[in-house]
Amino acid sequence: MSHKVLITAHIFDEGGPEAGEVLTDAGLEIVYPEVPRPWGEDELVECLVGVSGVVAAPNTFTDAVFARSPEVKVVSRWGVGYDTIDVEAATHHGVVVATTPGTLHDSVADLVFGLMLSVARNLSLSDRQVRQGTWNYRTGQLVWGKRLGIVGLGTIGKAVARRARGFNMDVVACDVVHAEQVAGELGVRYVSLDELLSTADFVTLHANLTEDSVGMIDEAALRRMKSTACLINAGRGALVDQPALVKALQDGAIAGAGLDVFEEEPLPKGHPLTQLDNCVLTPHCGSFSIETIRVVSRLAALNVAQVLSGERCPCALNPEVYDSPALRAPLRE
């Protein structure tokens, strides 16, 4: 009997057939939720039963959902971000936990600087204008030549960077490590993050979601940040305090933002941030470009299949499990 493994991430499937292909080429069953999203613990535990394997949306694995699906044998998030994984736990239980790094930073940058010319353009605001038969101009500011600050940066980070070049933009960075070499071979100056928010015209968020780093955005940062500075967050919804930011916006202490992340996904209808002219809002879309699609959905389906196939997984952010005897999926040596 074939391993089953369950899709959750809706995406897979874009990226054409090559993904899925790696699952079935190594003999196992693709199979896809019955139970209608969201899901709640029970709802996804009812999902699990009798699967091997998944490739997983920002779904919540608890302790109780590993202790309820003792068939589960390896979690692949479709993407880097793990934050609703109990990786502990999943090591506990024997679940191997893997990601798709170095998957997903060109397509999430360049959703950066569309959200960063579209807020300070006003194209958002233009394009309803004009399809409501309004001819109204709007005055923006420039991209080119100004100061631009990546909080947190990695390989992200680095993608943005690489780009800001195009705009002859002069870049700062904070991050707790500091890489100068290759911070050099961009042209990025490494600064406190207090000099970062209180010079930057651009300031894009990029930083791990750690305990330390929610809500780092709040009403203090807010009001260190220049006056005419636009706020951008591709990262983690979380690191953003959303109402000191909603009372930023409607005050005019920054000029704009940008957001493609929320504190709660989906953003609830008639929330506050939706009101605002001066925010520029996406669906949680840094991934969705169709070349990215393909790559990500192809090495989580590959994650999978090695785990399931007895063979050790490169991407495994728990390559510990495997010296584990609580270990669910064979090993082959």
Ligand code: 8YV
Contents of the next structure:
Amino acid sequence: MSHKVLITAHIFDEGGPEAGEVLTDAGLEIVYPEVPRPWGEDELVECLVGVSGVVAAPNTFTDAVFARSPEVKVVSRWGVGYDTIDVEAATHHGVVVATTPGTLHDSVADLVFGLMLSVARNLSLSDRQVRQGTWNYRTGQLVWGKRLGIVGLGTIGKAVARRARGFNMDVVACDVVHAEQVAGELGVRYVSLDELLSTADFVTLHANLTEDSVGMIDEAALRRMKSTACLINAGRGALVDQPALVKALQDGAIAGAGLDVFEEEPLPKGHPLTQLDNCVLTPHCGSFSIETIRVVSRLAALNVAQVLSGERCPCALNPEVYDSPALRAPLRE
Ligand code: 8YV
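Can you now output the form predicted together with the named molecule? The one shown was the form predicted alone.
Everything in the complex follows now, all chains and molecules, and the chain you saw is the first one.
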């Protein structure tokens, strides 16, 4: 009997048939969720009945979900963020958790520049007005030559820094670890978060969402920013205290925001952010370029195929699971 692989990442098939073929060529059967969203724990567990592997959207995989879904052997995140997965619990239950590292930074970095330019020059507001017949000039500001502050100089942060050179930007960054050599090659200078916030014209967030970083851009942080500055967030919504951001945008404490991610997704209809002209909102689509979808889907599928064929998965976040007697998909020696 072939193993079933559940696809909850709705974008998986959009890059063409190749990613699905990685699974079917490995003798796996692709299935799609039949339970309507939104999914709490019970709904997700229901979707996982009879399922051995998952190509996963940011669904919440808790200890209880792993315990109640004993057939699941591998969860492969379509993407790089795994803040919705309890990896320690997965290891305890013998489940391999994998992501698709190094696949989506260019797509997200492109979107960051799109948001930055759009906020700086009021592009989406102008577009709405022109469509409504209003020919209204809005004064914007330059991106060229400005100071860019990158919070989190990981793979995506570095891709943003590379683009910033073409805009003659002065790039500063802060991070918990310093990669001085790479930063030097990219012309990036490490500064404290305080200095970054108080001097940057554009602040872009690329830190992982952890217990330490949740709400890091709070009211005090927003107050430290220049009143002419713009905040860009294509990382995780919960890095920002959203009510505080709404207030900062309403009061003019900062000039604008470009947001691809939110505390609650989808952003509820009529949310205060949707009433503000000085922010640009997109639906968590940073990695949704056709080239990137192809690469991410393929790697996400490969992770599942490897685990279910008894191979070691190089993208496993918890390789220690291979030494555990609880391992649900034994290695083929
Ligand atoms: C994904 C992301 O597109 O990789 C991530 O962590 O946030 C995005 O790039 C998103 O999670 C949809 O699956």
